[in-house]
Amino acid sequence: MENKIVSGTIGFIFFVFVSSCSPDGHPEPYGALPSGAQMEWQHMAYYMFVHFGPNTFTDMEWGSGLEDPAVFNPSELDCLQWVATAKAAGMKGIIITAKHHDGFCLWPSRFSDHTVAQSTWLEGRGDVLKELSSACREYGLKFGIYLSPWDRNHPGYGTAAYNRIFASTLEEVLTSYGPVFEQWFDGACGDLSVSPYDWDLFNRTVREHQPQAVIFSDVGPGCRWVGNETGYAGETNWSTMDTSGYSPGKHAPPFGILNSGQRGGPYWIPAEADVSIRPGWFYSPATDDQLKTVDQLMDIYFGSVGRNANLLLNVPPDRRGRIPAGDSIRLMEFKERRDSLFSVNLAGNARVTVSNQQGGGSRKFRPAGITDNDDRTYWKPADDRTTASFTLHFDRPVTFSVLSLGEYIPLGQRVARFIAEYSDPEDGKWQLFARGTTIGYRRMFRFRQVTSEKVRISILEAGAPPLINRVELY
């Protein structure tokens, strides 16, 4: 999974610099905007990665491609168990390593002799992708595909013909298993001196056959690698980037840009944070007692979903083809902790006052749009105001230790700096309890418990009038 690489053209994205309102009073877009598919992807927030293949049985992370296909022989493969576990854990989808760097295909591909058809599993008649996609449909989860262009088994790899072979492999998968919500491209590669990857061809193939699929890579175009494999986005995290001048491989954006995005970038390429529940990506018996703790998973959640990124948590099946009991239990413990923490949004009972607001009386822009739990409504300051504040008033003191904020990103990401304060119960003076830069779709903070009857959020810097559609206190 290391050294993720990809490039490609960006389509259907608008780049507009405006700060005024349209004639009907609705705000004009600002900067690069998410597509409908990217918005749907952002709403998912948290989903499962599944690394599964010959490496599961050889205790390897990167296979050589020389493994005997017979080594792949799960004794009790149960994709329904994977999906039921993901669903119970609060995940919204699953992305599977359909082909890792060793070249082994988890479906009977026409373009390879290194597949489940050559294995002893089900006497060569099995198809993991068919079983998993069917299970996802049954449980209402979305289905995603990981295909590594690197193929350490295929004799054509590194030749001029291989790009077409890989594109045909992509087409085969993308036309055989129903809707794909995300196409995950790993950029690790061998010697490409003869024929570099044709990323434009690969991306075109995805768009042709799965136009709603969000394409993942270092540089998108649908979403980007966060720059590490620990699951943490930058405390500043723009969903925009400028990929001009970058190319796949060693000329991809530096980790700092991947981690934080770029303010004013012309392309909407939000971050996805990938991390494994175990030390490695594939199952190993030696790591059964090395699962991440609930505290560690909570830290990762706040460092990814809480920093304007989606979280892709890897949970590898064992050699039976099932998610181990310990991993499943840990996921449920993690779910229970989140449910407990986010069970009661105190801000939902607050009265909201604002420093200023858009005129015209539109319900869409009313201050209550901040707390109504409706992604379609938001508060908008008066025209051309890029600094503003809003205050939550409570009938009695409330005690909280988590703040969550959100912008109305269909019209662009705007906020660049803000602070959060509470009114001191003793003297009424404002006391700082959180400060940040970007907000984006979601920004969350944890801090020592605060008790107060008033909380104020002040936007100190924004590229255009800020559109705030979410504030939550827990």
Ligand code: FUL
Given for the second form:
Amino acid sequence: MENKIVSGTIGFIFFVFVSSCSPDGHPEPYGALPSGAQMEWQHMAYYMFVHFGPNTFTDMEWGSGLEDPAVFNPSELDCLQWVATAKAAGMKGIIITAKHHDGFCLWPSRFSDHTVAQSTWLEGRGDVLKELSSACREYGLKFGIYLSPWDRNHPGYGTAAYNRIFASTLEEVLTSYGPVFEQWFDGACGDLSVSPYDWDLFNRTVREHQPQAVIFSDVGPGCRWVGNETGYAGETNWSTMDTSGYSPGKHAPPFGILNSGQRGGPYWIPAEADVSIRPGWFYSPATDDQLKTVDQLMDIYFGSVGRNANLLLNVPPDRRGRIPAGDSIRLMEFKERRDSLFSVNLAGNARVTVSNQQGGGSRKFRPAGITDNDDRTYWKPADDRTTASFTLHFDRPVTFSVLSLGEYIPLGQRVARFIAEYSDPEDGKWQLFARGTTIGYRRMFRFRQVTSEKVRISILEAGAPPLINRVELY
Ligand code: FUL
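Let's compare: the form predicted alone is above, so bring in the form predicted together with this ligand.
Now the full complex is given, and it begins with the chain already shown.
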């Protein structure tokens, strides 16, 4: 009896598997593909970076490691306030500098004597990671760790023993504070001539203890640095790359490659754009009046999230251990601007026609998959088509100044060139209003207002039949 149930279950699974692969036009995957964890990460789009530590109190960007741990003494540390701020700002998680280059650990590490335990804060009994991870859980935000391999304090740094010390430190953090969505490895380093970093060991340690964590570095493997600290991905931005022969830091790929990825690269390593709301990464009273404006933040948003990257925006807590009011207000203004811009997606009301469609009468891959606001549905032209177009028809003219497009990336990033046109209300001729190269998970454009009853997107070049699952007009 039990056996029957088991074999019945297997039969069912087999049936589902076979039928989902049956020849009804289900597209073949193309090139490197994202993992489930990378897909979840991609959906997050925008999250907070928090630089906090002795530098907050000494007005430094790179501490020497010789700082007296007593300098770390936030008077009103409140991680709930950080998390509430991030949540209200529309961010989906927080990555904290658990240990920056100065080596100071924001948790009482067993592998260092330069930590919160040696500080004056809460008489050495505090643990920032504990407070932050539990605040994240309470608010439903994801928690991420920045841990600098470069350690200007640790006496073992640069010696053969250091790789094990760093791996143990990593293991300690990754096994003490619950799920970690991203492990951030900084490429900046000191003298490694005696003993280079053992990246395989570091990555293995992450995989062992937090298999779902996306590993960030100059070369991934989970996601990659975008090649600058200004928050901009390339207008061309492939999530694929060939990292063979490269490693984080001094042997990283050229900035241009990091910024644009590589068409046909064998690994899926999407870009993450990191930038600070202030001129520096750490808090300084000198930068209180130098916050990025809402216009600058909007430009960065379109330059990162709008170019197939995730945005990691740094908002450093002050010496009280709170996000200053000015920064918090700026985040809310930025959120309000996005909310009002993206409030009504005009494309949702459009009728869609396509130049070509998967044959066989399949209801899957219908043109409506482009506008139905469902990430899992998409339009697919016939198997032999790598160019195709779709048109949005409106009952009456609509006015818009933003276009957003997206590919169904679980089956690979395909589009290499496209144009967007509207039909001129005067003479019905097609007028170009945007042109681009890659699309990927999301590609957004801003332009001067357009009014029309018809909008046409033409894919002019793709490595395989384009699978478009998103078009939005605002
Ligand atoms: C860099 C570091 O050197 C900066 O201090 C900062 O942490 C930035 C995010 O990464 O490599």
